[in-house]
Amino acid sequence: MGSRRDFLGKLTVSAISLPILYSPAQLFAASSKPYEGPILRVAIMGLGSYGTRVAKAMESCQRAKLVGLISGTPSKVVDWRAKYDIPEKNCYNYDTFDQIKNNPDIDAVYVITPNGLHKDQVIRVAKAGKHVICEKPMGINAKEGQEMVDACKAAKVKLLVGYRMHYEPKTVEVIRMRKAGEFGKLKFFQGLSGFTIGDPTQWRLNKKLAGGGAMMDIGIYSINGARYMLGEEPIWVTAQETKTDPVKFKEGVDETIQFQMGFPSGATASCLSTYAMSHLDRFFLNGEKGFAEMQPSTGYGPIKGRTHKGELTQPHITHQTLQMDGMAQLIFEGVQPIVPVDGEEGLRDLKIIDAIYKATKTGQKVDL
């Protein structure tokens, strides 16, 4: 990954009256010349495997700059801190964060830790007056998401939520497909989400930690993904949850569901989130006039697929790379991506979410 100039001090920036939409198109463009712009100023909290990932890919952004840390392991904080040159002043612990609202350097905080902290920690940052980027899922609950999204209003700061894939280029091909009517009246969606989990020990099979277990991590694909695809909100829900390993999965972890949705238009879709078979990661949109096929959907990258017109040839980019920086253009400028990346678009995949549970304990359609 290439190096980049220093970052610019942080604008101010006058609201826009119009969202602006975002396209992948933009950024490829944007790497033949320097930008100018403002720099987002981003502490990452949580500096595991993912938190490993997202600091690697801004790297290469342009319009954001990892300048802060937060985590509870200190040898994490002083290798990080030698790697990307962060400052001593801009490095905090869990119990230290919230002194973050005096530090000038610092924009927004990207949360990258279990689920189950993500609502404390989100409130927390909001209140120190910092804009918040939150991994999906938002929270392990719809109440808890509510709560977020209200904090963060109240303290005048953006909440967003991790969806790569709403700046991923062949996905935004797609939903451009979809919205200009090229696979005329949507019929069916399906949305297959799944790996073989290792380490039982691990807090994503942890109750209290991950708020479930499949469902939360990776079902949350399908459900995001058929919500973007047909371009609807799903109006019930029904589910059957299969467990075949009651000591790796206990009471409240689900190893697999399946699960249907029906929209507005009578358009269904059939989803499958499972901890228990690896190489899941298909959608299929069927339309009157065509479809398309992504396989892989959401893995990291690349992402393929194909549709009645043809294979999808985008170039791909790393996900997180157009994530940070398509986020610093909709803080900074207004730019809104293809679909919303906003605590509410969080909150609607938690209703879904909490609905789906319900199916699976009563057996019976679950109105939304």
Given for the second form:
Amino acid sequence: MGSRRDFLGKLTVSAISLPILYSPAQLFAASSKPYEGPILRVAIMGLGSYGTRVAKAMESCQRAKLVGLISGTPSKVVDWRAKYDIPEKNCYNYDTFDQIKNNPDIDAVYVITPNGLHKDQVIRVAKAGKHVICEKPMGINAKEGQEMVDACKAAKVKLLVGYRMHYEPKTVEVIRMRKAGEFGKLKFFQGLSGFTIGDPTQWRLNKKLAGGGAMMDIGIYSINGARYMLGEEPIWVTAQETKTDPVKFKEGVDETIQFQMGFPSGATASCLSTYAMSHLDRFFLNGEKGFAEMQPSTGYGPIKGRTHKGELTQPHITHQTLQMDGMAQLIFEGVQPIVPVDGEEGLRDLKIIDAIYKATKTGQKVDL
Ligand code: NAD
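Please supply the corresponding structure for the form predicted in complex with ligand NAD (the preceding block corresponds to the form predicted on its own).
So here's everything in the complex, that chain up top.
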């Protein structure tokens, strides 16, 4: 997988005039001036598998740096401190991290723990006066999401959600084409999001920690994708759940849900979210003048895709590197990505998830 540094190394100055802006941070770097602006000093909370990926990606960031850790496992802290040269005074556990408020060397905390813990942790970080980046899903329902948005607003800190695809170059290009009207009037989106989940004892299959099942974890990509590919907010959903393994997927933990969304323009979306099928990572967008198809569409990349105009050729850059540089620029300079990554954006997805779960229970169309 190429890093941002690999990409920048290959980038010539002429690339600055390319019509597609991958991210303002990247273009700044492409001007070959060393970056001298502020650096977002980040502590990661939850040193698990995705936290590990984010930390590694941040090594290639220009505007963001890993400077602190919050973990319940002392041995991990020892390893990470050595690997990333992190001072002991910037390390906390889940009991002590409110003290981060007294630490002037940390600007933001990136919460990368199980979904069911996000709300309380985000609110504690906000109360400590630090900006918060929270992994998706932002919380486990819209009520939680609203509390998180309100708490961050009250604390005057930013709340951002780890929507890495909003910085991914091929995705950004399709959104640019959509905004420029190149697909014509949009009619239909299909999103297929799923994988076969393993270990039945993991938190992702625990209702309390996960908030649900595949929909919370992977189906959310099709929800968010439908919104950024069509550029509209849904006004209704319908949904059907199927469960082939009720032992592994207990009450409240969805295995497979098919769902449909309707949009104000008349466009519709048809999506599948599952923990029981492999190789399921595909978006298809259809309009009167053209189409876009992406497969894989939301994995760690490289993303692949084509439109009616041909193959998407934007470079693969580690998503989390772009995301963290972009979020630093958002926090310091207010530069917004092509699609928002703020708490309101996270809340929109949670409202749709609530409606989908309601629709699976009632069998009725749910208005949003
Ligand atoms: P993981 O199980 O690998 O890591 C979770 C971390 O949280 C571990 O370090 C664990 O020790 C810690 N933790 C703290 N309290 C815990 C508790 N009570 N129970 C279990 N673990 C606890 O999970 P992950 O894959 O890193 O996922 C973490 C978050 O990141 C989730 O919200 C997930 O949806 C999100 N995620 C996002 C992406 C993405 O591409 N944006 C990818 C993977 C995961």
